[in-house]
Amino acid sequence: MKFFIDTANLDQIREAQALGVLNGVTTNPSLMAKEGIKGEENILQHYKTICEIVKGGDISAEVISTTFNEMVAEGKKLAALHPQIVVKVPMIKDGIKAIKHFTELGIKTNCTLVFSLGQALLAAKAGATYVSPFIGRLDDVSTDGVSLIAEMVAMYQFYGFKTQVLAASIRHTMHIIDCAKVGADVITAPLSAILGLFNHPLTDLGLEKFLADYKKSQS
């Protein structure tokens, strides 16, 4: 399972990259705004910087247009920034048309804001590289987001779709574990959720004992 970090914060991206387990980054306009990144040129440069940090990893850059022609123009501009850029497109009619067009051009895509199996089917048929179901937001409305991941994985395997299931809107570490159990291809999560995988009280106790025993052996 690939690990992407969901942020526009360069320090967090560098920290995740230094762990040696990072495979990519997802961003969106809200995350850019959170970091105070404004203006088209600044945003485009920020994407380039992220690509330079995560060498070889896919970096999702989201279009903000909602019509086919605008999304195609914006997506081509984003894709031209760097070979690692994946154009992130919303799950709407014109978005599916744009994904099909990008696929024919050899441009990688990430279909975002996916909340149902039917939407996931449309994205895969259009040739999306990734499809991003938002499991945290589904949980918020009393729907089992992880179950949707399992259904999508099974459907794609059954029909032989190459689209990768990218579990998004990860809220905590157990979301990552649960997605791994059901076979998600990718998760994108905040740094805190990824770091949470390190934690176990028995690890802490065991290390404390090893160090104490070593100290005794040196006295």
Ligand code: E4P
Contents of the next structure:
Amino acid sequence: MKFFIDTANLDQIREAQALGVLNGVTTNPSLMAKEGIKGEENILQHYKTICEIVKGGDISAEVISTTFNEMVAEGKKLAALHPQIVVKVPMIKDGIKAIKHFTELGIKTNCTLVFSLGQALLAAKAGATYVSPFIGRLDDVSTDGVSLIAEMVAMYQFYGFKTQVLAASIRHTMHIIDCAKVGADVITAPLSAILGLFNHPLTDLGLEKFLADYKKSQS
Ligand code: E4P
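Can you return the structure of this protein in the form predicted together with this ligand rather than the form predicted alone?
In what comes next, the whole complex appears, and the chain from above leads the way.
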């Protein structure tokens, strides 16, 4: 299972990278705005900086246009920034057409804003590298997000699609564990949810006792 961090915050990306288990980063226009990144040049530079921090990782950069021709032009510009860039495209008709086009050009894609199995089927048929079901937003409307991940994993396995299921809109640590149980290929999560995986009181107690016993044995 790959671990991506879902943020445009450079400090958090550096902290996650330092853990040694990070495989990539996902951003979106809201996350970029949250960091105060404004203007095309600054946005493009920010993506390049992220690529340099997470060497070898897949970095999703989202298009903000919604028509085929504009998405293709914007996606090509993003892809040309750095070999690690994955062009993130919304799940709309022109988006699926653009994903198919990028696939033919060998440009990696992440189909975003996916909320149903039918949408996931379309993204896979277009050849998307990743598909991003938003499980937290599904949970918000009383629909089980993790069940959609399980259905997608099963469907892709059944038909042999190469598209990777990238569980997105993760809100907490248990979401990561539940996604692991059903075979998600990738999770993208806030740093807090990733750090939560470390926590267990028995680990803390056990380490405290080991260190105390060592200290005693040395006196
Ligand atoms: C990632 O690709 C998505 O943009 C992100 O996970 C959305 O998360 P949210 O529902 O917390 O905004």
